[in-house]
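Single chain ahead, by itself, as structure tokens, in the form predicted on its own.
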Amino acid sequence: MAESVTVRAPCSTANLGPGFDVFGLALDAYYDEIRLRKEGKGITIQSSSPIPLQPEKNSAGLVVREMSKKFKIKSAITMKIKKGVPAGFGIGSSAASAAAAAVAFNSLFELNLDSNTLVQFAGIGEMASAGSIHYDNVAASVLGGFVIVRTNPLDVISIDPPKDLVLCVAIPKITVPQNKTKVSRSVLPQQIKLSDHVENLANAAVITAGFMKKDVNLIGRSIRDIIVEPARQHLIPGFNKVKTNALAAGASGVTISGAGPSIIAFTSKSADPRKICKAMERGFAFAKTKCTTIVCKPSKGASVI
């Protein structure tokens, strides 16, 4: 048995427009990175970045403590966490290492998890940031690709994107709140209208087939959210100018990253994601915000390095 390993996780987009707390995409963009090594005493935190070291309040550290507690293991862990995922944007940065920490504690200990108990630890970690738990990013994060996640039962199902699907992400520079999710949370409708849920979920099994079939062209224009964005908008400035410069461009969808702020756009290949980023650029300058813009593809999931 190994006395230490290392995971990488990748950050995640959730929700994909329509698929609310349902759907998560792995992004090849950003990375967590987490050792952890059988040394010291209890268990541990160091890192560089500004982040909580007290297990409780970390996310990886939870994961750990909730795993150390589930399998009876009385070995003291260290563990080292290198941040590679911006917080708070909604790329799924405590998801990235809440995922690795599940994945390293797995192999570091040959638990031999599968991967529905692996996203159930995982999502345990989104306590410590978000106030409860959810696995959108944490699967999506863990199994990467595309991740469909049902929770009573819980059921991960992990499908593989279409090899030409492109990602358009808009960062933009502003002060998120410290508990951002909760605010973005506390916007949402409680009452929906029968016919906006019916229309939500149709563009919602859409998705889904795009996946299935491959179809970059019917994910894309399937990705239409008429309950949550509406809601969150208002929180991101400029946003229906990115949306809209963005589709103008050539972007086949487009809606708000997981909880926001950040934007994300879908195209192919066939399409110049470059101009897409610049169009996303110019809606954000339009509201005299700032941003950075990041091409990239969807992402393995979480491995051991």
The other form holds:
Amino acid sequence: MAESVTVRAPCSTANLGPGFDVFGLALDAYYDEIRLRKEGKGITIQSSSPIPLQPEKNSAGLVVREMSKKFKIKSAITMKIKKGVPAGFGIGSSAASAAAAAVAFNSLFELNLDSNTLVQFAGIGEMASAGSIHYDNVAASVLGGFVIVRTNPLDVISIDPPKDLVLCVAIPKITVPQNKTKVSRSVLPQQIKLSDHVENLANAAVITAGFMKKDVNLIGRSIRDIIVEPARQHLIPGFNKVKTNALAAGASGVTISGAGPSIIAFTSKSADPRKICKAMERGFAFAKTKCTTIVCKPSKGASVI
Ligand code: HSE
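Could you drop in the structure for the form predicted in complex with L-homoserine (HSE)? We only have the form predicted on its own so far.
What follows is the entire complex, opening with the chain shown before.
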């Protein structure tokens, strides 16, 4: 058995519009790296990033604590966390760490867990930041590509994205509250109209078909959410302007990335992603907000390096 293992896991975008808490897509924009080593005393976290170092307050720490308990592993574990994914911007930062931790633990202790079980453990890490478990980001970070999560009972399905799918992500430079995901979940309606459900469900179903048929345009024009996006958009300065600008610049679909505040545009290689990024930057500038834009592609899932 190895004494240490290092795993790299990608960031991700969740929801893709109508797939709230169900869809995720791994992105090759940023990665977290976690090294687990059998040494020290209890569970110790080391990091040079400004993250909580108490295992119960850290998404990766929670995962390792739960897995140690569940598999009755008594070994001391020292975790070294290298954060590459910016935290609090809706691109699955806590999930990348949680996914890397679950995959690393599985490998270090040779548990041979299947992907549903890995995702289930990684999901526990979301408690640390979101206060509730949702599996869309962690599933994408564990498995890579486009994922669909059905929670009850848990089933995670992964589909290879079309090769020509390109994403433009605009990350605004705004201060986000510590418990941002909790806040952005608290503004969501508890009840919805049946006709709204039908519309979102149809769009979500077509997105799945778009991924299966490798049709970027079909995916893009189905990234339409009339339930969650309208309830959250007021939390993002300039949202409407960023969205209309990106669509006018050639994006086929635009929505909030996860719980925000980043905004993601779906496009293909044949469009001009840099032009879409510039259009998104102008949208944020209209609301006197600076942003970082990044052109990226779908990523593979967490892997031992
Ligand atoms: N599906 C979750 C949400 C993702 O939108 O609240 C949070 O990262």
